[in-house]
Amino acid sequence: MLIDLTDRVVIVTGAGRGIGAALAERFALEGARVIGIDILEEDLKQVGQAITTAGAKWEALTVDVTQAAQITAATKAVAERYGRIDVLVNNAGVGADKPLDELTESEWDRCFNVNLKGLWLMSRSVMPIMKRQNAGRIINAASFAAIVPMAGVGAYAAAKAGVVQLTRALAGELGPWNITVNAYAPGMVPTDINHFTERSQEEQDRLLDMLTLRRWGAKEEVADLVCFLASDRAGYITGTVIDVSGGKLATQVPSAPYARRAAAA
């Protein structure tokens, strides 16, 4: 099955580093036309050394997805330029690793801001351009805390829930324009947010127990899928969360099986 992206338009926000410049990597190999958001200046100018380097098509843009202004004159310009917008992914996002009753107002609010009220905003600026076109894609970044909170970090938890239930909303109001909003959540990928690989091996392991397939996922995974969703492949999907996780829970002890076949070997 061939995935065209070619010369598509396609904004990816927090693509300075993580998932985010996986995403925005993966995008321009296929042959988008990559506009890297993030507000961490120098983060993107790695991200797109990498990508030019390789040949492909990419642009960055230094924005706050919390400040409205700063949005508009963005997609605005994005507009102007390549005259549509075909894909918009609202990865960017911040964590929030403190018990409820420790978190400030400032954390707890930055928080939502960044994870739910900035995707709200970029994915108000761009729904005229995509209404005008008569399609386009949305596709947000949940997480598998969205699902099952953990806890310690409930704000987060709460902010990716709102992602979801706004998901879903989005796709609602936007299948008349032939507009899709889909979500995924990614689970145990590490990042320079979750600290995954650096923890303890003793903690390691014990994360690791909870997985089906027992291993950390690779941002490039996440990339695939990602990139499914934004293609013509994918025109009949929309308002779905997608558990990116490797089977995280997906059983009560997915542990027990690879105990037994450790015993059987």
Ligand SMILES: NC(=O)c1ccc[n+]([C@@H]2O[C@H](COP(=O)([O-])OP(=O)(O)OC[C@H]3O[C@@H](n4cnc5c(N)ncnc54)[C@H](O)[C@@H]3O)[C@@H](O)[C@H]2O)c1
Contents of the next structure:
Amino acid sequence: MLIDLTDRVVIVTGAGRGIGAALAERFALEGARVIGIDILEEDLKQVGQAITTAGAKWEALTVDVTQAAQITAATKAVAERYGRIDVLVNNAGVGADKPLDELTESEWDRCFNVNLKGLWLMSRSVMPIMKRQNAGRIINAASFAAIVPMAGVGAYAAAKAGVVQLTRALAGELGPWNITVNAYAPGMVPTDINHFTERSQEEQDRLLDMLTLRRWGAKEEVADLVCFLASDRAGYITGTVIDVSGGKLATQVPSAPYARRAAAA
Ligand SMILES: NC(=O)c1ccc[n+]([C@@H]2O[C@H](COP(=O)([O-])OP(=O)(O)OC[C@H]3O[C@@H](n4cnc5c(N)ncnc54)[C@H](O)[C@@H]3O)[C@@H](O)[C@H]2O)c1
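Could you give the coordinates for the form predicted together with this ligand, as opposed to the form predicted on its own above?
After this comes the whole thing, all chains and molecules, with the earlier chain placed first.
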């Protein structure tokens, strides 16, 4: 199956590192013109270097997705420069790893402002452009936590559950303009948001025991899904949340078959 994204104008937020950087690189590889947005200027430069060295089209914009004025200026500039915006990937996100009785009000606000409000602000700013085109793709970072929350990370789970509902509501509002809106829910991909691979072996084993495919996810595996959702091949998919989690909690005790296999060996 060909995923041809040649010359598509694609905005990726949170492109400075982690999954967002992998998304930017993968879109560039597929021939898209990638506009990477982040608050981390230096990290964006490094991502851009890798992309432009490979001969692909890249532009970095230092934008905070919680700031409406910065967003409006950025998307206006992109639309004027390239004449269109085909894809918006709302990937920027932050954690809030604290029990709810320890979380401060400002930590709660940051979590909701980046993960949820930023996604709405970014989406709102591209909507008139995509409506004029009668085409577009908005793809949002949810999380497995939106499906099954984890105690101790409650604000994050609530914000990501909001992402799922916003995805569906946007899909409904934008359907008449042929704009699809979907969400991806990564499971456990080691990045700076979670530092999974830096934890004790015992803790890592406990986390891996929740997975049907008992291994960490790769950023590139998330990029495979997002590029597919952005392509013409996904034209009839909207309002969905697709989980890229190695089958996290697909069964009640996914580690049991691994123990059986080890015992039989
Ligand atoms: N890694 C996982 O296993 C996992 C699991 C579930 C969901 N996710 C989601 O995937 C997305 C990417 O996460 P990641 O693992 O790559 O984390 P990460 O921390 O490596 O990357 C997040 C990026 O978002 C950027 N960002 C944060 N606040 C911003 C703001 N105000 N404006 C612009 N950019 C901002 C950061 O600078 C960073 O580059 C996030 O939305 C995250 O919640 C990741």
